[in-house]
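The data below hold one chain only, encoded as structure tokens and taken in the form predicted alone.
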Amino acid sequence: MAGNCVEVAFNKPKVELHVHLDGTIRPETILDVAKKRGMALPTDSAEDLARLCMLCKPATLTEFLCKFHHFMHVIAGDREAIKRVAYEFVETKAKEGVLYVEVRYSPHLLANTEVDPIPWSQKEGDLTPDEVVDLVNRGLRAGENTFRIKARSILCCMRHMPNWSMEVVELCKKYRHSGVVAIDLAGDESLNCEAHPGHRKAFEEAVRSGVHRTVHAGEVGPASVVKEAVEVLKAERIGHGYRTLEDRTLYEQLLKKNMHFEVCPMSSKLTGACDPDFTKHPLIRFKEDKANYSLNTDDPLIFNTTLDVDYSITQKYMNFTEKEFKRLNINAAKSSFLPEKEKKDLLNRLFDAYGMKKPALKGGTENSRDIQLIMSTHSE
């Protein structure tokens, strides 16, 4: 697995915003859980089923959501398969440095009953998308109390079922002060560029509930999914966001207003999402105009990666330094969608870490600006 020899770019605390819970489980508990359901799979073999889960050479992003077809029926439905997969999930990370993570799904593709259709063809049983949020919930809680980082969900809509919408809005309503930080509309946007009014009418909710919001957009699809996501949805992040690019006057609107770019370099690469030569990747462009940017892994297990990888990447073939790996990292976490207080706190912790002087707050988090002065005063 990716990992094991690549040396680490950035040995400090880190900060990610934009990574799948479906995407990754670990292989053994796969397999595990498989035997303990009594369900075949294709191999008994750890090795041999990550390969199969595993995207090798950039394909597209709808031969990528395929993948999933091969492990999430053995998780879905399974109480304690979901608890279990939330509570690695957080080790995983941990190990990883990090501090502070937000991690997203579709509680109903977890669940196996109160869904239409059921997903991974199961049979019809009695975990609700409603418990599968609670389950993961506890899951995180009981991880973040082990490892000791702090870990929050958002979830997630899908382009293809817009008849999930209005209950995942509700959902985080009912489990904001529980975990769920915000609402996502994932999916393929190759095969839906425009939002369903299914999920226009969530989102809509979203915002008068107070609900945050991030949107899978400018991935696969055109500047103009990313321009709805933005204008019409009033997501707050966009997760990806390279087809930006493409709009000059949007992305310079976008630059303005400061919005945060959840970028994730191996999963652009295996998706076909941008040229698969990492020195021709837009996040070079989001660098060098000092955006507002963070690196995440998306799906670790089926682009074998993991944040080491990612953050090597950037340093090998897109000449970041450690000075623009705080920079990104401070950003991360002033676009988090945790409460003011917290947010402050995870900020502070971050400058400890990096050795960094406190900025003086005025009514809320520092600005990219602000940041950006904090930035030229510490040396590489």
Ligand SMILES: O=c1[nH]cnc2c1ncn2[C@H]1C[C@H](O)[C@@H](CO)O1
Second form
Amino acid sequence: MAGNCVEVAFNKPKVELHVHLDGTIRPETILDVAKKRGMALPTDSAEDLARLCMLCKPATLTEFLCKFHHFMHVIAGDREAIKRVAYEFVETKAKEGVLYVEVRYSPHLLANTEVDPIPWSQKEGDLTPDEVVDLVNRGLRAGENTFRIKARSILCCMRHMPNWSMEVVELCKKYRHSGVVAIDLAGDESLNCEAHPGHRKAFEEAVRSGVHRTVHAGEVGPASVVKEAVEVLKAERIGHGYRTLEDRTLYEQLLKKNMHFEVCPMSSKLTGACDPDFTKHPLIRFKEDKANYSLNTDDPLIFNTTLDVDYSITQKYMNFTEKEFKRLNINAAKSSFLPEKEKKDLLNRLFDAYGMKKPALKGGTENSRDIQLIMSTHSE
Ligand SMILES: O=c1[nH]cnc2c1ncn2[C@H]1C[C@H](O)[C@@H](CO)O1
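Since the structure above is the form predicted alone, I would like to see how the form predicted together with the named molecule looks, so please show that one next.
Let us now look at the entire complex, which starts with that chain.
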């Protein structure tokens, strides 16, 4: 992977909030599972398969989403594979120095029964979306025990499948004490929620039942999608959100609300969401405005990347400093969907690791400007 030859930009514990489980699968695992299941793939070389799955130059979100067709049919419907993918994901994140991660996926896209339509042209089997969640939970928990980091999950509704969304929120409720912390809406942003009330209803139920909410918005879609995410879906965090900057009033409102933006630098270049010249990236504006954001990989398999690559990009092209890396990770921890007590423990671990004095936290409600004050009392 590209990350192997990149110097580590921030060699301290990190928090990652936006990464897709199905966008992190190891090519070696896909090959192993295909072999075990007697499935033919165009190659039996992990390197060639990685090349097939990756985007090398800026494309479109649609071209990017097509990449999943190369491998999802191999993993979907296979209990052992799903557990393994979740376990290996935790191993990868531990190696990247991640202390806490929230990983997201669509349970329906990994199932082969009780899902309409059955995805990836699979034959009907006996793995339901509900059991997929249980398998991922078990894989993540096994990974946590072995690699000593914390991993929680977010269940994705898919923009083009509004008929799945009510079940997604019900799964969030069912598994809220087994590792699932929130609901998300992913996929093609051109499909808005007005035309697809299934998402709105699911997010209303999430609000009613206290399920946390994040929404992919303003990645390739306009600022109005961000507005809809905040006002209609009551999103507490925004996945990507770059195009929020096109609506000044909205941006200022979200800054004031301390809205968290889950920023994915390499992803934003390769999906065509942002100008490929990183020195023009919206993240620079977020940094200047001391906005609340995190740095994330999104889909490392497809972007041929690691978390270190994303950090290095911001250091090299956007003048990110160690101090900013600390600030953004503290904001990520504060914006995580952990219960307050666990959030405080995570923050304390970060403060220790960053050599910072622990502030008296008032129930985790301080905003990024408070953190700025805390930071300004510490030299790098
Ligand atoms: O960056 C993204 N934008 C929109 N949808 C995405 C992105 N990355 C992954 N997805 C989709 C494809 C996956 O199959 C799905 C669930 O993880 O979410």
